[in-house]
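In the form predicted alone, a lone chain appears below as structure tokens.
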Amino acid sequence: MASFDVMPDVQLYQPAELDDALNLAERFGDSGWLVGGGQDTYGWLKDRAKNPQAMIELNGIDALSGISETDDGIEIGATTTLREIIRDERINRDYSLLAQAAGRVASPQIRNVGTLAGNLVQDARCWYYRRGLACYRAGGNICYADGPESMNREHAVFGASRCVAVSPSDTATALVALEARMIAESTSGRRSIAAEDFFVGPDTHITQMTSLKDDEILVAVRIPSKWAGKRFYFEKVADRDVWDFALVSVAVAMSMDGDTIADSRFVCGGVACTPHRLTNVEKAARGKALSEESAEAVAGLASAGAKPLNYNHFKLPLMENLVRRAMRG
């Protein structure tokens, strides 16, 4: 008799109201599974890697989506697709570092039903990791990238212990530049989390990559308007301009004082398990002036640290070139 392979049966939620959603978010915890865009959860589903009880699908709650206007910046709706982010107004105008990293996600067709939330709380895309392989950040013991014969050209060179998975979010590196905190919220309550401190690495928690609980909702981002307005740097280097993701990143925000750089947040993305502050570089860049002078001072600082494996020793200077020219203006 012939068999065939199917997918397993899930129970689809589809709420209206974020109370509905959060109760049954605790009621199915880490059995249930979050649906915005869909574009991280269905590659999941169809290669039989994650079978979750239950999924719940937060487009039809209203309250998670749009864009509008705080006390002190901007609130963006967790829902809020990366094409409504890329062609907003506002955000263009004060944050357009934001809409040039949403820019630069995927593609067109993706970018389109693609979430903000989705885009943050993704996976790691390490394909042992993907391919269902028990490694560490699977509950395993093991991790196939860290291996002398392992193919690990896209893996980090900062921040690894036991996993060197790395953070393939391409708007979190902008919005950790930005200083925005993320909104969580659960039956319990409601909180913020700093941007910084929202994504985790392996050494916090091998098997998650954000801060959020089995019960939360990421619900929603708040850029504040300490940054509205600055001198924005932002450039991904990939294999190929649609769909890959970052070999490298930087995202910058600059404060000037006149013509010289008063106060700044150099992040880059693709090297570390989390969205990787280079604070050192940016100690260094306070008082210089955008020049190829300043740039030459600085760049190399940026791969200060760095432990490469095998593969992807071309990193550090890949690095120090995204800095460098950040630093040109």
Contents of the next structure:
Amino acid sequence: MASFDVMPDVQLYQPAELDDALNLAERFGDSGWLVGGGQDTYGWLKDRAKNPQAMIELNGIDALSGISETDDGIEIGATTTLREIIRDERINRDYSLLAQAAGRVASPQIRNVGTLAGNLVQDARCWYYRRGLACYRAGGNICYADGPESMNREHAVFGASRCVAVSPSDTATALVALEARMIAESTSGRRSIAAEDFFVGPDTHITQMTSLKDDEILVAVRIPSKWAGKRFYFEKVADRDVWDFALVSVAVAMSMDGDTIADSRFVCGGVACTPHRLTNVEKAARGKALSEESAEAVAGLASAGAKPLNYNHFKLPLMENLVRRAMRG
Amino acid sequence: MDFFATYKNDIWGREVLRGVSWDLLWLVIVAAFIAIAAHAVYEATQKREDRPSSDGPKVSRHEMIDRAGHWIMAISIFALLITGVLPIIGIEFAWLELHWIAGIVLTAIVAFHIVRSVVVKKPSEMWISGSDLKEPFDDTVKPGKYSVAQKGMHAAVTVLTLLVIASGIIMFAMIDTPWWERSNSMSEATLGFVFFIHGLTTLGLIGVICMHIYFALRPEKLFYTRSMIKGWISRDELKANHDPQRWTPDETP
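I've shown you the form predicted alone. Could you give me the structure of the form predicted together with its partner chain?
Entire complex below, previous chain first.
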């Protein structure tokens, strides 16, 4: 595949107001490309694997940046950088799960410029797809990652439907665990989408990772106070400690009643095309204390129903071990 | 060929077929509606004889089992078209499972229909013969059980349905199901050809089905549609539209 040191010839728009950005998003539709930190963008463009007509850079819009309190929790602007999230006092106090997840994204350099929205809406990292092959996700009629000789160590063990790519976002798992809501806006208005519904699988939308429409911009993420200050656990296993995507990660929010778990949300990353909730683990964990015994009792449920590919069977015990570690207390 | 098909580069960089060009969908729909409108206008200008009465003695046209088969086939084809085509035009939902389930139903009912037609019924009564070709040009020649237009429609639906099923079965092997895990064993060029045939025959079916529904709803043909629901036509309808020498159905209560 050809790769270039220079950017392709593409129109660049740098609106200062959200309304202007929304108008541009509407005008260009699927031939426009929204840019935050650009960490998912520039690779695609330099490889010429995606060829948008126009880039709409959102970093100059003040309304999309920053962290503020709401009546019921906090709101994080779409272009707030991961570094700002990691260092924010309120987030570290009440929603440290998100700070931990954001702290494991890529590398310090990328976290300095990478935005929350960019991390959430980034495209699949399947290398067959990224190479520009005409796979299902690219509108073709085959999955190169799911064949007898395919290299699919990083791919899905749950929820695959033709495409077997996984959701690559670390912050997505934390936000699903925290029951966040995504605020999407277009010229026709705003809508609030539960994080769990924001990420979509290939059975429904094989060429996109989220339910965002072509003319919509993810403007903010709202985290309700329901899980503020609760017990959290985040762990990400990757081939490298920095600058790598999760082989498997787990984000857990637990509400404790004394020593026992009253309610919990266990969400795995790197195992499905969307952040994957472990609802059977959540049910089994209810009423149990954090202990080695409880960990053993529920860990095996994490991988129930998984359908591993040729080279990713290791994800099953890895998931179970991450749940085990979350339950040990 | 570019007008009919889309292409892609395979993993080796060679240009291969990807499938049919779905822009043709709009062409097929527009062409079908133009044909329907033209026929409707033509028919409106023709002098009409009084329609035969549906009252009086009745004769059997379709047995219950054939009527049930027809409607199961119709429902499964509609389910296949809805689940197959709506996502292509942007109405996205989890369609794949519904699509192959409807495909299995269609395949089973078509297989049943073929066996029944060959073993129990007379296959010749549905196929176009030389004598049928006089019908459109001579008002005095009346058909047997089926007119040449009905036989032509049946032949078109048969060819298209068998092709869409055959290509669908090959594509079915390429996805995960409760019975097997998919194989990516087919070359991309062959797979593209299969997708092309599946898409092209789907487009053909859309056109043919538009015409079929139109004729089924035409006032002078409605008695055929009624017979596909209730099973009978009247003796008057038989006399007005069919040659009793070529088709002698049983009386029905």
